[in-house]
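What follows is a single chain, given as structure tokens, in the form predicted on its own.
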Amino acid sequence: MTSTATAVVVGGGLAGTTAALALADAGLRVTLVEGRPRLGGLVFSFRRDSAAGELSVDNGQHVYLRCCTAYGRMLDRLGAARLVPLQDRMDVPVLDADRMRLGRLRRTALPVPLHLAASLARYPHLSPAERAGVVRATLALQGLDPADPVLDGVDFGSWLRRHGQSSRAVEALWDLVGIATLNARAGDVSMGLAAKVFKTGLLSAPGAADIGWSRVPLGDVHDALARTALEKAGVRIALRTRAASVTRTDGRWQVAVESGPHGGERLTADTVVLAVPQRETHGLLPAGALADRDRLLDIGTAPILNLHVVYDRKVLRRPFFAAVGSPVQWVFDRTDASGLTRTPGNERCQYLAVSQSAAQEEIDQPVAKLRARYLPELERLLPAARGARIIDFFVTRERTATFAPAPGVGRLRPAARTQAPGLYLAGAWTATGWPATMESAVRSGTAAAREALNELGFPQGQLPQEAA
């Protein structure tokens, strides 16, 4: 195959952007089709006219860890690493709302697992017996293989109970980490995915769990900078353009698109990457491309709810914190990223984003009910918020934010390669071995590009071979 080979990537989220860049960098002529008017998929920003002025709002609080090496390389590729920096050393403030006591989960430079020993020994939200139990469970966790298919059918909550974890230990440690990374509580999580999260994030290297998050609106990175990188690589970007069908004729692929400026066009390509959610993929897959393709419909989804509060004064002096003993999970200061204080008169204001994962019970509740529940909770957690004026309160809802990491999901997740030559799948929900994270999305895009280039006979030296 010569460098005139062509590819169509359907979907402009992190998976599609990664695949398109990798294919273009290898010399293919690539068209990226995206139904939305922007890139970034579920990682995006929007503008809001507020009583506090115009705000740049992220749809949710997205973070990554130092162990997310594929996502880190993507940031480098986009020239965005300085905009999405990592902590020098993992440090998570954890506030117990009932006892009003602050604890910290932080690491030292000691080897694994000693890097967390001092922090755990002083963690005030667990009793000495519970801390000892956590150590025993951690040692048992170290011996597991996350890729073992047997673990996929076991739920994490049952495993924790069998290993002596109290309900308090689950709330104040295992779910504190697990809900945020897996978007489900321990009893609803595949043990294989839980083992992946905890072994990779906390037990693979001392700095693996150092946390990074964007200091600018997410759209600046995953739309604006991604678009610049794609255009420089020669990728043709077709926004507001939705793929209607994918068919194979005379040894080449035809992607029919509808709506937008390219409506009615048929794109011909040697390679197609479907980088869209599982249900949309199911609708586009041609017959015979995937054995038992209906299993994609069995991959459930899980919601994330985000509450946005603008105060007339500074009420939080840390960049973020997590809470236990409260419906509040994680709270981030988004004041600078939102541009709030650049509006005259708002110099003293603060904008907090409250991220609520596994939000099935609240995702559809009216704003007034959420306001009545969470504003008093924030006042309970943050004494400085008592008496502060609320300039703005609003909600963003991602009803299908991630795939549900339920026991058995591993057998449902397809690999990048399909049974149809030249057709590949990408998305955080595919078989990356990771939960539904930005890391999983990027890895899936790389995997799809690698399979495509291998089939086309292109060199792949520039594509990293990710560790599982």
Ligand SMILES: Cc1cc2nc3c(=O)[nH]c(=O)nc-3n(C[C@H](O)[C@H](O)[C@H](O)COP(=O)(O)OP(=O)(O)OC[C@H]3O[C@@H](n4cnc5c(N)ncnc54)[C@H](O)[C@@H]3O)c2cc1C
Second form
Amino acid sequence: MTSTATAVVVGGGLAGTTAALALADAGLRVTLVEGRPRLGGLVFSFRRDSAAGELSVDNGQHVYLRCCTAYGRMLDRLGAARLVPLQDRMDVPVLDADRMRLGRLRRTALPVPLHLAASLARYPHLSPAERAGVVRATLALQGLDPADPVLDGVDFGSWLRRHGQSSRAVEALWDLVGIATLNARAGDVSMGLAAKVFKTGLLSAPGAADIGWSRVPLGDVHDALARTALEKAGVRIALRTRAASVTRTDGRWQVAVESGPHGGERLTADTVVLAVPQRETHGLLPAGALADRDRLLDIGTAPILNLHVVYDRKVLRRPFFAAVGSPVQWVFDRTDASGLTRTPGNERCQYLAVSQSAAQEEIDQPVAKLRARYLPELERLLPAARGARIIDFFVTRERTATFAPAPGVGRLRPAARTQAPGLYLAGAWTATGWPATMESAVRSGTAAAREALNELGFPQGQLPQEAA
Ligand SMILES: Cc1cc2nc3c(=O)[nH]c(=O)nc-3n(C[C@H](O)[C@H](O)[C@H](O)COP(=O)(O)OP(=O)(O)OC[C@H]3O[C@@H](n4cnc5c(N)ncnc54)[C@H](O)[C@@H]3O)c2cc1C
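Could you drop in the structure for the form predicted in complex with this ligand? We only have the form predicted on its own so far.
The next block holds the full complex; its first chain is the one shown before.
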């Protein structure tokens, strides 16, 4: 195959962006088609004209960990590493709402697993017996293989109970981390995915769980900088362009697009990467490309709700905290990233984003109800919020934020390679072994590009080989 080989990547989320960059870097002529008017998929920002002036709002708070090496590499590639920095050392303030006591989950420079020992020994939200129990469960986790199919069928909650974890230990430690990373409570999580998260984040390297988050609107990174990098690599980007069907004629792929500047056209390519969610993939996959295409429809989804509150004063001193004993899960200070204080008169205001994962019960609740529930709760957690004026309150709802990490989901997630030559799948929901994260999306894009280049006989020297 010569360097004139062509590829169409469908879907401009992180998976599609990664695949398109990797294929273009290898010398293919790549077209990236994205139905929306922007890149970034589930990671995006929008402008809001609020009483506080114009805000740049992220659809949902996103964080990543130092162990997310593929995502870190993408940030480097986009020139965004300094915009989305990591903590020097993991440090998570955890506030117990009932006792109004602040604990910290911090690491030291000691080797694994001692790096967390001092913090756990002092963690005030668990009794000494519960802390000892956590150590025993952690050692048991260390011996598990997250890829073991038996674990995929077991739920994490039952495993924790069998390993002596009290409901308090589940709430104040396992779910505190697990709900945010897996988007489900322990009882609803595949043990394989839980083992992946806790082993990789807590036991793979001392710095693995150091937390990073964007200091700029996410759209600046995953739309604007991604576009620049793709264009520089020679990728043709077709926004507002929905793929309607994918068919094979005379040994080549035809992608029919139904809207946008290329509406009505058929794009022809040697390689197609479908980097769209599972339901859309099911609709686009040609017959015979997967042994049991309908299995994709059994991969559920899970919502994330974000509540955005602008106060007329500073009510939180830390960049973020997590809460236990409260409906509030994680709270982030978004003031600087939103550009809020650049509006004259707002210099003293603060904008908090409250990130609520596994939000099935609240995702469709009216704003007024959410406001009535969460504003008093924030006042309970943050004394400085009592008496502060609310300048703006709004919510963002992502009903299909992630795939549901339910027991058994592992056997439903397809690999990058399909049974149709030249047709590949990518997306956080494919078989990366990771939960639905930016890391999983980037890894899936790389995996799809690797398979494609392999089949085309291209060298893959530039493609990173991530550790499992
Ligand atoms: C509120 C929220 C909070 C999150 N928090 C975190 C977090 O803290 N850390 C973390 O790592 N992850 C987090 N995630 C998950 C993470 O955002 C996703 O796992 C990841 O972005 C998925 O990327 P993707 O490329 O696989 O899919 P998507 O982002 O869904 O991209 C698919 C793209 O395909 C396009 N598309 C669909 N159909 C077509 C078609 N027919 N033609 C053309 N284009 C099409 C869509 O418009 C979309 O742009 C969060 C997600 C949400 C929503």
